[in-house]
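The chain below stands alone, shown as structure tokens; this is the form predicted alone.
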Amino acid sequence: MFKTLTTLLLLSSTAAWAHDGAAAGQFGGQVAAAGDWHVEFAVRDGGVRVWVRDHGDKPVAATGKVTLLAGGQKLDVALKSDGEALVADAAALQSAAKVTAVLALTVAGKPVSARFAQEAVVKPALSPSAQAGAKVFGEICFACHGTALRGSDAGPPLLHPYYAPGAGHGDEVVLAAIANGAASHHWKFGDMPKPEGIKPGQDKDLLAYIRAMQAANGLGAAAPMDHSAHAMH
């Protein structure tokens, strides 16, 4: 039963990446249409985040709870308001984990449900350069892009179709962002500042690590995507 439910939720949440415009995730999460609303959902280390927006892309107040299935355990957690987001704390939850989530919300007095799922992050064998990049990432980049490259409250996920090779963020774009930072054009995190503490040559190691992780998690060469600008944020 658990396996069947997870498979169904994966199919529904994966399709959400195809949405664009108002339905596109703005905080690095998955997005699903739920009645008159768009619900964005993201797993963070230690909890989850939920954003509800209308078709005009404006935030909408909501209340509710989330049921999480992770590590073979079921957890029901109340969602609480935190600015535009709803948050739920789950200390043991890791962004790298395989997670299934069922949201039961109340929006404008109406019940709204949404389902999401993510697979566990695959950690491949790394080349020496990628191993060196992983070390630098864990010292500098994780604070914004997350310990599992799935993003944080400060920056977007790098395990995302927008950053797949061939999707408008080629190696030269990633290297330029590492060297100089990048202007915001899609996400709601603001501009990416120039990373501090990266030594000469470590940019290529970081690139090797990012590309290795992307390839291991199904983000290899991709068809070009339409972007108004090419940047990490």
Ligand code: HEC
The other form holds:
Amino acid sequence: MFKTLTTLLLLSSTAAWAHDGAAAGQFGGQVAAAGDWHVEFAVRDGGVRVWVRDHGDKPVAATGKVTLLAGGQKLDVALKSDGEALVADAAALQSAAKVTAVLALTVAGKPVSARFAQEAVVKPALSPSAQAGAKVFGEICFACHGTALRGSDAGPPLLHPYYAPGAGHGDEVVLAAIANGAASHHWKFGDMPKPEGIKPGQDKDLLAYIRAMQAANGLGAAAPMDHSAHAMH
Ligand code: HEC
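Please give the corresponding structure for the form predicted in complex with this ligand, as opposed to the form predicted alone shown earlier.
Full complex below, order starting with the chain above.
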């Protein structure tokens, strides 16, 4: 009987990585262990994504709904299966927003519940260089890394402990990605193609913007982090 009881998890936005690098997301989301499963959750502009996997990281079929609290609104949305993901559409939802989500899933015939929360993205005052970088980001990089640097269906969040300064992706790695793209190594998005249309000097502006956004959102140079998932590669 106890096995059928719902597991309720409360996670802050970065706690999942701090505790268990092996349970890191494959799509840049937050990850919670819920009974026999790992549940990954991400907010996109216009909806949410959920992935349920077993401890061997194999996708597991699930159904259910999500209750979203955002901008003073409460919204119940059904999750639809879309490849490996479950998706819920919520047109007004912004990836930059403060969002609380309660997932009520059925996995292998049993109820599984998980709760996630993210803070609103902080937009700091930007230096002229970072401001110029924000403009280029909004023209080229946002398509994959998201309007709020929180990722999209095509690329990972850059507001992520993996990419914090001092966490193994130093400035030279960021500049190299801007110059050449990046081969897929952390996530399941595939390769980052070489960005087109970057003018000389704009790489430094982009770096300034990304670092300013990270610093304003708790991913500064001093932020301690467990980078065990990265070290395993
Ligand atoms: C077409 C989609 C796409 C675009 C456009 C894109 N990226 Fe990426 N980017 C990715 C993907 C996918 C990855 C993750 C690769 C991995 O580690 O699996 C990535 C990774 C990165 C990384 C980490 C690189 C590493 O070596 O780990 C940085 C930094 C980055 N992107 C910055 C940018 C910037 C800045 C821009 C705009 C100039 C940009 N990206 C445009 C898809 C994209």
